[in-house]
Amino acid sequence: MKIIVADLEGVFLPEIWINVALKTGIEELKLTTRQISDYDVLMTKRLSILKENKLNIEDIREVISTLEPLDGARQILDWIRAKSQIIILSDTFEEFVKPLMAKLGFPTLFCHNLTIDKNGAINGYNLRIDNQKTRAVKALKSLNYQVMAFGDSYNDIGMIQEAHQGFFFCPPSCVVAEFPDIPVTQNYDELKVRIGAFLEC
């Protein structure tokens, strides 16, 4: 039995925080796991910026409502799901991505959630489990699955290395430079070739 796991933002969706940064003009919110490998450092910084600028969940949702999946993302997901099972492993939050999941055809998603007060202020984030991406791949392997994994950022490296087959999808040059042994795909056509080969072998 074979199964595929993948990251979400930068693979099937645009980076939510980058779009919030563009909408608000707050440059520091452009930082993602493509630049900062420590997720706790990154999220602590983000929450501090939101508090300083009095931005709440509705401000974030307003930006999210304008987003669309990456060009071809729905089609590649439909293609994958016609051939195999895929689980999206993301470090995003349920409160952010629910509207976007409909646009992707409701793929299975494992992610985290936020602590939001009655005024809509985002006061904290709650990881479903530490190191969830790598641990999910390990769990699938323990269920006797052959696992393929792909993503674009530092927080995807553990699952990529743990999987039977793993690779980057459209990663930044800094990540590629640090992990030159991990193969790279740059578009959905290349992704189809790798997935097809995995499923046929």
Second form
There are 2 protein chains.
Amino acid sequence: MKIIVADLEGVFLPEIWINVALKTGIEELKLTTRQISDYDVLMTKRLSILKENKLNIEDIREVISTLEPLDGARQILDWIRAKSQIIILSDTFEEFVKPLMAKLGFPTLFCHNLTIDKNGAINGYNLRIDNQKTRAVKALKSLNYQVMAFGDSYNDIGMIQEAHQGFFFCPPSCVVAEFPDIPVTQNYDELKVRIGAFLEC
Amino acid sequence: MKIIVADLEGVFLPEIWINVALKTGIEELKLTTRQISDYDVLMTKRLSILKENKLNIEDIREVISTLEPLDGARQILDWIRAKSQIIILSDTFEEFVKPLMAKLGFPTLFCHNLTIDKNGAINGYNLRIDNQKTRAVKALKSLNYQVMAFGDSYNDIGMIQEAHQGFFFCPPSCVVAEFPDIPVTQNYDELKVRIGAFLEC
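If the structure you just shared is the form predicted alone, then what does the corresponding form predicted together with another copy of the chain look like?
First the chain shown before, then all remaining chains and molecules of the complex.
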């Protein structure tokens, strides 16, 4: 039997931190896993920037609540869910992403969470487990699933390589250059073709 | 982080085989895992009954397409999905259950599939893996999830016992008598209380 796993930001949702940067005017928050591949370095930097700028969870939620899924994201997810099973594997945090998951029809999401104090200050982040995306693919394989995986960033490489079929979706050119053997899909129409072929074979 | 796994038939959907029995008038198809705990014995019997009565996949689908989820099932699932993550672990078959999953808003489902020939005859069933429910809970624990599990039947015992918190939902009295140490929940209101407590602790 088949199952699909996919990244969230850059695939179905806009990059949350880039949008927070745009709305707050804090240029440094634009960095993502596309530029800094070490997630701990990236997140520690983001949280210290929030603290310096006295931004708490409510400020961030306010920004996030104004965002919408990418054009066609809900439709392609509904299409996939009517044909197969999909689990979203994201290094985002449940406290940030919930309003956007509602807009996507609540597909199942494996992610992480934040430590927030009673004043709403974000004091830390809790990775549920290291390499959660790769491990999730391994776990699904152990349950006798044939797994297809796609994403756009450095933190998707592991799951893409671990899956039976894996490819990039709209990756930045630096990632493609570094992993030339991984196929690239550029839009939802191409994605439908790939998924259709995977489910039929 | 927390995740919930749950059985499908008897929890969110009516028992599919019982309804097929009622609509076709074939009394023997009323047997479920509630009465026969060995799933292979049960399924082999069901398929041979279908063959004897010349019922193919389209006949079964016709019956299933007339069924509705249990009263309040969609609402409780939506409530759970807005608060946490849920994966349905069912020993049903994807070919049967798809129209009913649509009526539930397509929560993620781990199940099995059938071997169907070009004339629509159901020639066999393929268990994706033995003890899939218990193994799925183990896999989720290996991904550092705290797992809550509930179901109504013999084939749910393993996952209920493997999970950090497990209980019966509307079980038949024979199952309760055999496993007196497993807590029992009788309706969706009680289920909400249990899930609320699990997510808050």
